[in-house]
Every structure is written in C-alpha cells, then in structure tokens.
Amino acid sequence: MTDEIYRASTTAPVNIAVIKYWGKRDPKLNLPTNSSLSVTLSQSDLRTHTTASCSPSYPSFDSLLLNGSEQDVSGARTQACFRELRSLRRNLEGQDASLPKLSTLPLKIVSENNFPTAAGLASSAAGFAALVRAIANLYELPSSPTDLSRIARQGSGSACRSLFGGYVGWEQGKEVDGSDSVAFQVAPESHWPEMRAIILVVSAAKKGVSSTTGMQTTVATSSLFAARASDTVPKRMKQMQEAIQIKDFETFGKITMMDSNSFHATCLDTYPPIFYLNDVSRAAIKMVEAINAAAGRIIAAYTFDAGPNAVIYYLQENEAQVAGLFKAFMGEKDGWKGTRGDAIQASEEAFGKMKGEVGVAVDLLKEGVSRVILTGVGEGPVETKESLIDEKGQPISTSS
C-alpha cells in the first residue's frame, strides 16, 4: 500500500427535539428509556463540518481535532463508533481483495462547528453524526442512514436523529443489544418546509451539569421520571407524528411546550435538583405565552434542551408576529443581519401593545440573550468536496 492520503468530508445538522430523550436503559450502548422526536435544522445556520482521513503515513494512533483543539478519542463512545465502522469496512475488504485495507490504518479527523460547543445547542448530536457519516464515506460503506444511526447513537444518543433531514423519530427499542433502537424519518423537510425557529442564545458557556450525568441522576432519583417514560411520552409520540403528517401546528406547538415542561420538571424532581433553565429562559416562555394570547391561538412554541437556550418554533406565515416581535426589542443583537434577519419586519406596533404585560421579561431577554439564530427545518448530512485536511494530511482551518 502506498502512502496515499484517503479523505472524505461531510456536513451534518443539529436537531432539536420536540419530544425529549432523557434517561438510559443501557448507558454503555446509549439505549434510551423512551422514544423521541426532533426537527432537523438548516445546515446553513447550524452544522458540523468533518473530514475523515486515513493513511499509512500517519502516526499509529487515531486523532480528532475539533475547532482547532485536540480531543481525547480514547473514550468508550468514540471507540465504539470507530470499532463498528472499521468492522463494516473489514467485511468489505474481506469480500473484495482488491480494496485497500483502510480498516487497518489510523484515522485523522478534523471537525469544525459553526456554533458554540457544549452549550445546549446539540453540538454532540451534529458532531457524532458528522463523524460517523464522514468515516462511512471514507470507507465507502453501503450502509443506510438507519444502519448508521445505530452506530452514531453509541457516540451520542441524539446523534442518530441527525442522520436524517426533516422530522425524525428515534425508536426506543426493546432488544438488549440495541439493534432495534434506531432513527427513522417521520417526514422529509419538503413535507412541511414552512417550519421556522428562532434560537435565543442565553449562554454560550459549557453546561454546569452534562446531559449524561443529569440523565443518570434523574433515572436514579426522580419519581416523575417513570411515568413520563412509560405513559406520557408514548402517547405524545403518536400525537406528534400525526400532527406533523397533517401539518397541525397548534397540536405540534402544544405538545412541544408540554413535553419541554415535562422534561424540565423531571430535572427539577431529580435529587439534587438540576436547573438547566434560568430567569432568561423563563422570560422567553413568558414572551411565547404573550404572543399566543395576542394571536388567540398557538402560533409559537418554546422548547429547551439540557441548557438555558430557548428554541422557538413557528410557521413562516406567522414570522412577523413571532420573530418580528423579538426583533422589535432585540434588533441590535447579533444574528439579525443577513438574508433571514433582514427579511423579517420588526413588529413595533404589536410589541407596543403588549409591552406593559411583558416588561420584566423584555428586560431580562435584552440583558441575558447574547445573540439570536434564525433557522428552519433542513436536510440531513451532505457529502462535500471542501476538505479540512489537505493533500499532505495536514489540517486546514476554514474559520474566519
């Protein structure tokens, strides 16, 4: 084998769950205690770009460079992904002796996020989805997104959902080996392309309690958790899938908000309690409630993952009433400039009418939100020719 540098690159999206994944029936395999459902967000706004490479000329160890910093790849999660993907490549090499033995070569991976890492913006989901998809492309594996979701899940549970675009479910599964705990597409982005989201970035700091630690503590101590997993979520999964199929935003929005509340209630019911939300998060909830009250129906829906950042879903037809209202008092924040933000008309009149009842919330949001991200439903991983590793095997930074 020559010292050729083999490379493949992909981008992968963030997904934000509307039915939350929380709790594991098997921490080692990342098997969830309940099914979940998410919206894949546009990669033009939130994505991980990853290049996977291998070569006989590389040092004899695997490496990962994330946003310019070396990462530890010795952990069980990353090793599980490497092991499964190498096994699939080894099978191909066993069937065709002419294939180069890429499975035996050290991996060099370079990855960049265009959003804050470990701040409650699903960076691990996009990261592991991109890592698995890039290596699968490097190895030229014939595996489907469903097959790869089983591998990505072992890196980060919600990463399995980032292997699809649109509206995506993750089946809890029942098998001990996790073979039936995979992601599936409820509907492609083309089915309901009008879905939009405004993300209020409350804090770009790393979370105080990691999702993994939080889940384990909740499962061990929360009395609300069992009922959520066994009764509440299964009903909501069915209702949410139906709402998406018939494009019923009011039902979509109501279930989204109720499930976010339920998830954070179990966090609060954990001992010691876990506080992912803060005063700024609660101010965002107040604003959404005011927007819906003014509209006389649900046109906006908040949801919060394991962090304080608010993700607010709405339909394009209601952009002025939702995003436009936030722009009326937060127009100076980073994120409004550009194609999406410039197209949104600030609803000064609507804001003026409700300002009295949401004054405290407005003050909290103006002070506590660092930036906004305007996005919408998007596609799954995309193979790209833009490599983060050059022909000599050296990292290339594309960050400005």
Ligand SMILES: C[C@@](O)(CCOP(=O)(O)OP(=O)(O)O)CC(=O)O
The other form holds:
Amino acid sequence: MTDEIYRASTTAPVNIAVIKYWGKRDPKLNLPTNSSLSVTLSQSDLRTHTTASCSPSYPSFDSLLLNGSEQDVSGARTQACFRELRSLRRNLEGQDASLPKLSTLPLKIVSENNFPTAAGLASSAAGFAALVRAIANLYELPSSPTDLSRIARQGSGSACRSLFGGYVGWEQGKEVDGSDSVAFQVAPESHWPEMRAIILVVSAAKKGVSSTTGMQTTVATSSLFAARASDTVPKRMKQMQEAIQIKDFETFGKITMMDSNSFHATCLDTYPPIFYLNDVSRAAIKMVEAINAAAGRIIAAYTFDAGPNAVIYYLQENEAQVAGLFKAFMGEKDGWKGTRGDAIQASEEAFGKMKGEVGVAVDLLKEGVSRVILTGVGEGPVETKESLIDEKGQPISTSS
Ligand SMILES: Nc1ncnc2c1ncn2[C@@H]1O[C@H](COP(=O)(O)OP(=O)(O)OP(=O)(O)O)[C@@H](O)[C@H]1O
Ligand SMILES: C[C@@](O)(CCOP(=O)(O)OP(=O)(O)O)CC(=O)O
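Having seen the form predicted on its own, can you show the form predicted in complex with this ligand?
First the chain shown before, then all remaining chains and molecules of the complex.
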C-alpha cells in the first residue's frame, strides 16, 4: 500500500420525531423500549457534512474534528461504530485480496454541523448518521441504509432514523443483540412533499439533562412510562403510519401533539422531575392552539424534544395561517430572510381572529425565541464530492 489518502464525504439530515423514542431496554446497544417515528428534515436548512478518511501516513490513532475542535473518540458509542464498520470492511478484504487493507488504517474524520451542537436540534442524530455513512462510503461497503441504521443506532438511538429520507420509523425489535432494531422508511419525501416545519429556537445553549441520562431516570422512576411504552405508543405507531399513507394531516398533527405531551408528561413524572419545556415553549403551544382554533381544524402541530425548542409541522397550503402568523407576530427575528421566508405572507383573517387572545404568548415568544428556522421534509444522506480533508490529509474549513 502506498501512502495514499483515501477519502469519502457525505451530508446527513436531522430528524424530528413525531412519536418519541424515550427509554432503553439495553443502554449499551441503544435498544429502545418503544418504536418511534420521525420526519427527516431538509438538508438545505440543517445538515451535518462529514468526510471520513484513512491513510498509512496518518498518526496511528483515530480522530474526529467537529466544527474545528478535536473530539474524544474513545467513548463506547463512537468506538462501537468504528468497530462494526471496520469489521464489515475486513470481511470484504478477506473475500478479495486485491482490496487495500483500509480496515487496518487509522481514521481521520472531519465534520461540520451548520447548527448548534447539543442544543436539542438533534445534532447527535445527524452527526452519527453522517459518521457511519461517510465511513461506509470510504470502505465501499455494500451495506443498505437498514444495515447502517443498525450501526448508527449504537452511536445515538435517534441517529438510525437519519439514514433515510422522508417519513421514517424505528422498529424497537425483540432480539437481545439488537439485530432487528432498525430504521425503515414509512414513505419517501416525494410521497408527501408538502410537509413543512418551522423551528422556534428558544435556547441555543447546551441542555441541562442529556437525553441519555434523562431517559434512564424516567425508565427507573416513572410509573406513567410503562403504560406509554406498552400501550400508548404501539397504538400510535399504527395510526401514524396510516395517517402518513393517506396524507391525513389532522390525524398526523393530533398524534404528534399528543405524543409530545405524553413524552413530556413522563419527564415530569420522573423523580427527580425533568423539565424540558419552559414558559416560551408553552407560549408556542398556546399559539398553535389559537392557530388551529382560528382554522376550525388541526393545521399546525407542535412537538418538543429534550429541550425547549418548538418544532411546528404544517402543510404548504396552510403556510399563510401557520408560518405567516408567526411572521406577523415576530417577523423581526433572524431566519425570515431568504427565499423561503420572503415568500411567507400572513393570513389577515387568521391574524384578526387571534390577535386579541395571544398577547401574553406573543410577548413570551418575542422575548424568548432567538431565531426561527424554516424547513420541511427532505431526503436522506447524500454522497458529496465536497471534501473537508484535502489531498494531503489536512482538514479544510468551509465555515466562515
Ligand atoms: N457531526 C458530528 N459528528 C459526530 N458526532 C457528533 C456530531 N454532531 C454531534 N455529535 C455528537 O452528538 C453529541 C450531542 O448530542 P446530544 O444528544 O447531547 O444533543 P442533540 O443531539 O443536539 O440533542 P437531542 O439528540 O436530544 O435532540 C455531541 O456531543 C457529539 O458527541
Ligand atoms: C427526545 C428525543 O429526541 C430523544 C432522542 O434521544 P437520543 O437519540 O439523543 O438518545 P441516545 O440514544 O441516548 O443518544 C426523541 C426522539 O428523537 O425520538
């Protein structure tokens, strides 16, 4: 083998669950206590870009540079991903002696998130999906997105869903080794491309209780949790998949909101309690309720992950009554400029109906929201020629 530098790059999306993963039956393998379902968001707005590379000329340790700062790769989750991918490459090399022995070389990985890391914007999901996809590309593995979802899951549970675009489920599985705990595509983005999301970034700071720790405490202490996992979620998984198949937004929206509420109820039922929602989050809920009341049906649906940021799903046809309303009330925030935001006009009629009722909520949102992100359903990881490592093996920064 010469001192060649081998490189491959990908981008990967964020996903925001409409039926939440919360609880592990096996914390080492990230095997969940319930199935979950998410919408993959467009990479034009939120994405991780990762280049994986290996070379005999590299220092003899694996490394990961994330947004310009060196990360610790010795953690069990990153190590599990590296180990599984190397083992698949080793099998290929065993079958074909002409292949370079990439599995024996140190990995150098450079990654950039175009959004804040660990702020509840699902950076670990996009991050681990990109890491696994980029190394699989580097190793030229024939693995399917399903196979890779099994590996990405070990990096971060929700990452398994970011291997697919569109509407994506994660089957909890039954096997102790996790072999059947994989992601699957419920429908591609082209099936229901009108799905939009507005994200109200409430706090871009690092969150208080991490998902990993939070869900462990919930499993150990909440009595509500057991019913959620055994009863509530299995029923909702079925209803949600049907709603997506027939593009029934009212059902999609109702289940989305109820499941977010149920997840946060188990957080409150955890001892000591976990509070991810704050007054600004509750103001976002109030606004969505007012929007739906003005429309006389569900046209907007909120959901919250392990943090106060609101993600509000709606259909393009209702943009004026949903995103338009937020723009009318808080159009001075960052994020409205650009092709997507400029095109958004408020519905005068809906604005008139709501104005009198939402004064307090609007004040809270104006004060607590730092910016909005306008996005929609999008595709899965995309291989790219744009490399974050040059031909000499040095990192290239694309930010700034
Ligand atoms: N591009 C990336 N490449 C590899 N790992 C990443 C990347 N981005 C984030 N991570 C990992 O994910 C961690 C952040 O995950 P964490 O679960 O705390 O936050 P989050 O994903 O933003 O929130 P949540 O998953 O609850 O929505 C980082 O500390 C890092 O280990
Ligand atoms: C609330 C959630 O966003 C929790 C995500 O948890 P993580 O996937 O971040 O947890 P780990 O598996 O411990 O890394 C709900 C969801 O995305 O389904």
